[in-house]
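Take a look at this single chain, the form predicted alone, given in C-alpha cells.
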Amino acid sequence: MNILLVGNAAREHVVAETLKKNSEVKLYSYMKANNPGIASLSEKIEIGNYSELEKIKKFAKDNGIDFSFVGPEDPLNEGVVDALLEVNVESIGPKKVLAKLETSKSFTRDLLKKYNIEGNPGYKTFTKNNITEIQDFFDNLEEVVIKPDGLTGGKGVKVQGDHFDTKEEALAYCKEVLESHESVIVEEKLDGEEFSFQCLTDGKTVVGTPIAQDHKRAYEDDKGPNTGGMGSYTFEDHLLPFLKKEHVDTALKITQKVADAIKQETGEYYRGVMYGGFILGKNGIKLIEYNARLGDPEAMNVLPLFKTDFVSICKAMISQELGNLKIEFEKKATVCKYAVPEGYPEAPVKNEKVEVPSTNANVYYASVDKKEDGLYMSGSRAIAFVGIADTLEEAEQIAEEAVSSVKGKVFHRKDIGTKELIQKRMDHVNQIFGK
C-alpha cells in the first residue's frame, strides 16, 4: 500500500512511524523541509511548498498512491486535499471549506451558536467596521482574550493577565490584529485547566483518544512567552488527575455534535482529525478552539499508544465504516519533552549543530536539517523526546534523561510530566470549585 504523508514536523515524524508499523505499507512524503526522520522512513520524497498543488498531483499520480495524510494545517489550508481528489487520492484531513474549523475561529464559535451546540464562551467577532463596538463589548466582560480570525502558528492568541493587562491594550492589540487580518475575535477570558482531546472522524462516528495536556510557556513554572508546545504528557487511565470521565464524555459529545453541524452547513462529511482545545472551569467544559489536525506535540503521546493498527484505522475513515472498527490503545503513561534552541521561541540561535546520544525515549525529529557532519538546528523547536512507562513517573524520568543529553545550545522545560506541576494543575482546579 502507497501512502503520501504530507508535512515535515515532528507530528508527521511520529505519523510516519505509525503507518510504517504496517509492514504492507510503503511510505512516500512530500516535505517543506528535509527531516531526516521522515525522510529514513520514506520510499521516496519530494521537497517543496504546500502551495504547489500541481507538483503534489504528480507526485501522488506518480507513486500510485493509495491515499494521504495530511499533517499540517497549511497544507489543509492551501487546499491540498481538494487537489489530491482530482487525481482521485482520498485524504486523512478535510477539505478546505472544512478546515475552517481551525483556519477561521468566527467559523467555529458561529457553528456552535447556530447549532446550539454547548460550549461557547461569550463572544463577539469585529471587523474594521465596527471596530467602534469593541469597547462596548469589553464592558460586559471581565477579563478578555484576543483572537486573530486565521492561521497564526499558534501565537496569536493574547489573553489579559498574561499578555496584556488593561483594556486599553487589548483595543490597540485589536486594531494591530486589523492591519493583518479581516477579523478579530473577543472573547471571555475562562478560569480552568485545559486539556487537549484528539478525535478521530469519518463524519459520522467521532473517536476520541487519550486526553493530553500541552504546555505552550517556554519556561519552567508556566513563565514566558508562548509558542508551538514545550511538551506534553498522558496519563496511564488515558484522563487527568483533574479531569472525569463525564467531563471527556461531555467534550466527546460536543465534537460529535459539531461533527454533524458540519454536514449540515456544508453538505460535505468531515474526514480527519479533530482537535478540541477544551477547559474545564466553574462552569464545566468549554471549547477553546478546534484544530483540523493533531496537536504538536500530542500526537506523539498519543500515536505510539495504538493498539489497533493505524492504517486500518485511516481506511476506515476513508470508507466511512469507523463506527464498525474496535480501536484499542496502551494503557501506559507518556511524557514529550521538546529541546529547543537557545532563545527560542523569540530570538532563537540557528545552524547550530546538535548531537543526539542514543535513548530509551522515542526520538522525532522537528526543525534539524541533516548535514555530512551531523544535526543542524533551523530555529524552531528541534527534537522531541517521548517516555513511555507504566506510570507518569517513570515516562517522566525517561524523556528527562534524554532530552537532558542533548548537546548542544538547546534548552528545554524540565518541570513537564512531574508530580510538582501536576499537583498545581489540581491544586488550581480545586480552587475554582472552592474545594
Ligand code: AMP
Second form
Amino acid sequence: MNILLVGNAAREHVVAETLKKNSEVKLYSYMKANNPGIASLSEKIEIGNYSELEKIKKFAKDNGIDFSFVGPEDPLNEGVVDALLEVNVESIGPKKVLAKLETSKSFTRDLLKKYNIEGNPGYKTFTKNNITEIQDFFDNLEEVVIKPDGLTGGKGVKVQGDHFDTKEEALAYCKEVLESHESVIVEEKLDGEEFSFQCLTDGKTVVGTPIAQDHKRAYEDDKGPNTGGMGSYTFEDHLLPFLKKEHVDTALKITQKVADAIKQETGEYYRGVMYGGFILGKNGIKLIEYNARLGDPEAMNVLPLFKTDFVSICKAMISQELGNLKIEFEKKATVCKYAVPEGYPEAPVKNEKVEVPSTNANVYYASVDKKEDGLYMSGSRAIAFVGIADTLEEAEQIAEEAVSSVKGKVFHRKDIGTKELIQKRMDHVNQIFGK
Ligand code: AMP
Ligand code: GLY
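Could you output the structure for the form predicted together with this ligand, given that the previous block was the form predicted alone?
Zooming out: every chain and molecule, the one shown earlier first.
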C-alpha cells in the first residue's frame, strides 16, 4: 500500500506514525520543509510548495500511490486533492470547492443558515457595498467578533474585549480588512468553553473522535498572544469534565447535517476531516468554525488512541463505507505540550539548537531542521510531547517531564492538563449556567 502524505507539521508526523502502524504501508511524503520525523518514516520524500501541482502529481504517479492524505489547509486550498484526481489518486481531504468549509467563513455560516442547522451565533457579512449598515448591526449586539473572510492562518480574527475595546475600533478593523479581503464577518461574541471535535466523514456518514481542548494563548493562565496552539488534552471517557455526552451528540448532529447540506449545495460528497471548533455557552452548543483538516495539536491527542486500523478507516472513507465500520478508541487520557522557541509567536529565536531527551512521551516534530550536529528550530512551534495514560494526571506528568527536559532556548505551558486549569474551566461553565 503506497500512501502519499502531504504536509510537514507535527500533525502530519502523527498521521505518518498512525498510518505506519499498518505494516503494509509504504509512505511517500511531500513536504514544504523537511520534517525529520516524517522523513524517517518515509520511503521517499519530495520537498516543494503546495502550489506546485504538477510536481505533486508527478511524485504520486512515479510512486504508484494508492491514495493520499492531505494534512494542512494550504494544499487543500491550492486544489491538491483536485490535481491528484487528475492522475486517479483519491485523497483523504476535500476538493478545493469543499474546503470552503474552512477557507470561507461566510460559506459555512450561510450554509448553516440556508439549511436551518442550529449552531450559528448572530452574524452578518459586510462588503464595501453595505458597510454603511454596520452600525445598525453593532447596535443589536453587546460585543462582537470580527473575522476576515478567507484563510488568515488563524491570526485575523479579533475579539472585542481581547483585541479591541470599542465599536469604533471594530469598525476601523472591518474597514482595514476590506482593503485586502472581499468581505468581513461580524459575529455576536459568545462566552463559554471551547472544545475541538474532529470528525471523519465519507460525505455520507460522520464519525466523531474523542473531544480535545486546545490552549491558544502563549503563556500560562491563558495570558499573552494567540498562537497556533500550545497544547491540548483529552480525557479517558473521551468527554471533558464540563461537557456531557448530550453536548457531543448535538455537535455530531450539527456536523452530520452540515455534511448532508454540503452534498445538497454542491452536488459533491465531502471526504476527509470536519473539525468543528464548538463552544458551550448559555445558549447551548454553538459553532465557532469548521476546519477541513485535523487540529494541530489535537491530532496528536486523538490519532494515537485509534484501536481500529487507520488505513482501513481511510479506505472506507474513500469507498464511502464508513457507516459499515466500527471505530474504537483506547480509553486513555492524553496531554500534549509543545516546546516552542523563546519569543514565540511574535519574535521567536531562530536557528537555535534543541536537544530532545529520551522520554516515555510520544515525540512529534514540527518546525525543526535536522543538521549534521543535531536539530535546529526554525521559529514556529518546535516539538510536541504527548503523554498517554489511564488518567489525565499521569498523562500530564509524562508530557511535562518530557517537555521540561528539552535543552535549548524554548518554553512551554506548564499548566496544560493540570487539575488547577481544568477546575478553572469547570468554574467558568458553572458561572455561565449560574451554578
Ligand atoms: P476562528 O478562526 O473562527 O476559530 O476564531 C479564532 C478564535 O476566536 C476562536 O478559537 C475563538 O476563541 C474566538 N472566536 C471566534 N468566533 C467567536 C465568537 N463568535 N465568539 C467568541 N469567540 C470567538
Ligand atoms: N488547534 C487549532 C487548529 O488546528 O486550528
